[in-house]
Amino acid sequence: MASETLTTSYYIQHHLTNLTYGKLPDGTWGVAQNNEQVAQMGFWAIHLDTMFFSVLLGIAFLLMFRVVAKTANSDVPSGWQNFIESVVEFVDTSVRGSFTAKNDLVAPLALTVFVWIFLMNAIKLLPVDMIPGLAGLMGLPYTKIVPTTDPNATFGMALGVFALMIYYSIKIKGPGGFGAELAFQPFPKWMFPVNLVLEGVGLIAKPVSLALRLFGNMYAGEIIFILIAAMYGAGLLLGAFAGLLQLGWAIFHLLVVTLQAFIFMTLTIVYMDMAHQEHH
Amino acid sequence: MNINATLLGQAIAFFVFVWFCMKFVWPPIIAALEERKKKIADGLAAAERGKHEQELAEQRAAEVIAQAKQEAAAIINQAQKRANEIVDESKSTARVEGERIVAAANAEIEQEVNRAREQLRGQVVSIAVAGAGKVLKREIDAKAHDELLNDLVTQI
């Protein structure tokens, strides 16, 4: 009994670790091969999986977005230029709704928010063990396909955004502005400590969750795929009740999937609209 | 889930994402978009212009159809009215004409009677000398005949 919690909960460990590439207790540089390697990099250490993927979903949406671009002309659209155009109008309809300043970033940034995360979270819809197993054929160690469920990423995007964010703030204020923004609100002016800390908690909890919303959903997802093919495992009466669970999960993920995309991007949109307020 | 220098490079990856898509994918996707909604709107206001310019022109040809249809029926009645003139007048001619040649006609033929009566008169009377003279010369018994001849001058 105990070796089967073993096993079970190694399987899950085993896939939510990524592939580190960092340097070994031992002064080379490498893959780690096991968790503690992974805690001993420290923060010098890059996840391999999650960038190999996020890099080559991103690279195929803009791939299939610049087929289209390149060709756009105004004539009678067809097939696969009718789907991007649909997805480029309909962000370009959300930037509009909710993006009241004239910035040229914005709409190209939202649309890349959008379907990239998009995409890296519609990868989950793959069976857990499919890339992962081949990936374990080619002797590597581990694998973690969907880069949102790697808090890096989502964090890395949301840091992106905050960066943004700053930057637009103290150009179109002024830093004396931005400043002013952060210090001398909601309270009157002399109590600026407070209004400080009031003002730079919201400012921190932006990216925070933004970030964190991103990745929560998609780990506990993720955790819920590897739980029910876990189930497989055990017994063909489970393991058919676990094809149905993967089926419905897998189901309504497709919802999760978009939504959370696009909350990312319309949340997005708008710190980068506050961002370009002059007054609140 | 440690946090790591991942992190660095999904912000570089992302802004290097953000900043192809702004330089060479979301410009020419949305100037398509713009230029066909241009080219839909232009085409919908021309379809309107044209079928605008169609009713205005149904009106005006149903305007010269009614004015040509009150022309014809004009030129129908005056030409009718010119008929009836004409019958009229050649009637009125003709009666005149017939009325003349029948009064002429009638002159002729008193004058033919008159001179043809003129003409038997004098041959009766020559003829009626003749015989009176062959008669006279058997027997002139004037008392006796005097009478008879006096009758015959007056019936001629």
Second form
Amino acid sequence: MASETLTTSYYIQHHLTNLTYGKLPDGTWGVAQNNEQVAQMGFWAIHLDTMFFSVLLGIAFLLMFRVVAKTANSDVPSGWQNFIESVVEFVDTSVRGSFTAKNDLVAPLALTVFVWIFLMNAIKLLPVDMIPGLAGLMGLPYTKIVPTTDPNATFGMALGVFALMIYYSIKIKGPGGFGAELAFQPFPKWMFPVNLVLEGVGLIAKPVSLALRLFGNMYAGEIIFILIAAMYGAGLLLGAFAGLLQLGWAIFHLLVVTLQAFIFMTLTIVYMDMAHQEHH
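For the form predicted on its own instead of the form predicted in complex with the partner chain, what are the coordinates?
For this one, just the chain is written down, with no partner chains and no other molecules.
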């Protein structure tokens, strides 16, 4: 690289770029080898690393819980069984405290959202160069391992929750009742155009805020980890200081990782509860 600044800039940019598959400038389909190709791929490009790690962690979540369910022992439970039961009890308490209707889907949905997002957030605690370095040895130009730092993943999950919310709103209240909620609140019925705009904006804002909150917090945390890692190449003194910063930020980020998963789960439960409530 021409200068230290350029090297640091490239290092940060490289770690924030997804492994992207899409239509290349020559008209063929393949993996982008540089940022220019990534930018030219457009809407139909697929972030392979986001897909791979999110699916991998989803499978890991299912396998962990299945193994515990198959080997559960009420007489002498293992430490892992106790941990899993604590997680299930925690989620169950959250659902009972926020969801007032009856729907057998909500508790499993809340558990899936919480554990899956926690695992996707927690992978951030791995050294930032470890997996990208191994992927580079395999010939992959980019590897961004934290799915929740990709807005495609967070918006995908938020839109899934939003679709369920709309489905149950219409199922419980009927199309007329759902439409009346949008058109006849909070002002009198004759002001339905204003009501429709206000309620429509509020409805659309739910998945947007749900997705951006998770993405923003995780993306900012990832940038800080990358900046700390870049300090290791700036001399012995800054490298030692970076080690202390990395340890402190990792410990603090354990709270952020858990909190963001909890917030997404709680809002999912609240939105599902709102979908089941009929307003008169």
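We call the rigid core the largest set of C-alpha positions that still match within 1.5 Å between the two forms. Positions refer to the first chain, counted from 1. Since the model is a prediction, treat every value here as computed from it, not as a measurement.
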| item | value |
| --- | --- |
| Did residue 224 shift 2 Å or more between the two forms, C-alpha, core superposed | no |
